[in-house]
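Quick heads-up: it's one chain on its own, the form predicted on its own, in structure tokens.
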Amino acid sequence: MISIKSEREIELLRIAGSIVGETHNYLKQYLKPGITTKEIDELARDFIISKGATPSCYHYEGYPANICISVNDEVVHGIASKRKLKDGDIVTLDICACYKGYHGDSAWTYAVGNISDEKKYLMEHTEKALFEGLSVIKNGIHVGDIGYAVEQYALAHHLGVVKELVGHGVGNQLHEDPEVPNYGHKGTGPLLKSGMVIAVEPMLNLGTADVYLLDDDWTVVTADGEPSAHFEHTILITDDGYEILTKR
């Protein structure tokens, strides 16, 4: 069931989303060659806790880290380790924070040092695909309208649309109904109404859309080894549009 949030719930979701946005802004300064993903994870944990929240990802369905850190061909759910970021990498930080029982969720892909033109292209157009999806949101649309907007933009720019992974509702659970795919047809899927909160999150690949799961049972990577980018905001649906709850 898709829930319409109360004013109290919306205010708590705003605070949780704001903490996620602040965490992104805080971590950006550290994304340089030589830092390990474990160090980034620990910085994120300490910052989220300092804001009176907790990392939602920690032990979520057994996930072992505080945030998801995915590098280059890793699409989602990369696990922090002793791996050092290198010049030319792109890294996605998928950050979730829980404040008084309510969650914020936002992923963003960052350049480490000097990256290739191909990676710049991928990042630019994956971010734009996110905002194409957001641009259609208002009271009374269907989930398929969002997916259609994202997919058409991605295909026009020759990027692979990952279909195994989707956006979702957000509330007092990190993942709620409805699923929000990055593909679809206009006028299909659940109806969205003012007061609902969802995460829209295009995951686009420079090459094939195909992905597979590594032996750690978490990290999803591209089938051809080409890089992937991931941009996500949690938003509140309003009568005439939307409000971004995870502003950066």
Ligand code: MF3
Contents of the next structure:
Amino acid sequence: MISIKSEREIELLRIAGSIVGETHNYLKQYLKPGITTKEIDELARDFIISKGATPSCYHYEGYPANICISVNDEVVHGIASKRKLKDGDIVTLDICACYKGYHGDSAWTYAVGNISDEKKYLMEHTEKALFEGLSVIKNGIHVGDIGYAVEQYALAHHLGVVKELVGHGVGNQLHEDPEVPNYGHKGTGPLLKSGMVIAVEPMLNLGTADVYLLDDDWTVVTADGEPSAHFEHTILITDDGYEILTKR
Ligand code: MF3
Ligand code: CO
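The form predicted on its own done, now the form predicted in complex with this ligand:
Full complex below, order starting with the chain above.
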């Protein structure tokens, strides 16, 4: 079932989303060569807590860190460690915060120092794929309309579309119905209505779409070792469009 949020719930989702956006803004300045992913994770935790929220990922299904930090060929759910960021890396921060029982969820990929033109291309077009997907959203569309828009854009730019991981509804649970794949056909899938809240999150690869799970049971990496990017916003569907809840 896809829930329609009440005004009160939407207000809490706006606050949770804005805390996530602020956390991104805050962490950006630290993404320099030499910082460890563990240090970034702790900065995120302390910032989220200072805003009266909690990191939703912490202990979610046993997840052992506060946010997800994925470097280069890591697609999602990278776990903070002693690993140091290096010049030329790209790093995705996937940040979820819970405020008074309601969640916000947003991922963004950042450059560390000077990155290759290929990585710039991947980041630019993955961000654009997110906004292509968002551009079709309004009351009365189908989930497949979003996936279609994202996939067509990605394919036109020769990027691999990760299929194993999908966007999702957001509310008093981090992951709610519906699933929001980054592929699909127009006019298919669940109907979306004003008052629903979803996370749209293309994960695109510079190489093939294939991914696999590391032995840590969390980190998903590309099969060919090529880099991957991930851009995600939590949005509220409105009568004639959408409102980004995880604004920067
Ligand atoms: N934004 C991530 C997702 O939607 C949140 C994962 S929390 C984790 O998959 F605990 F599973 F890492
Ligand atoms: Co998500």
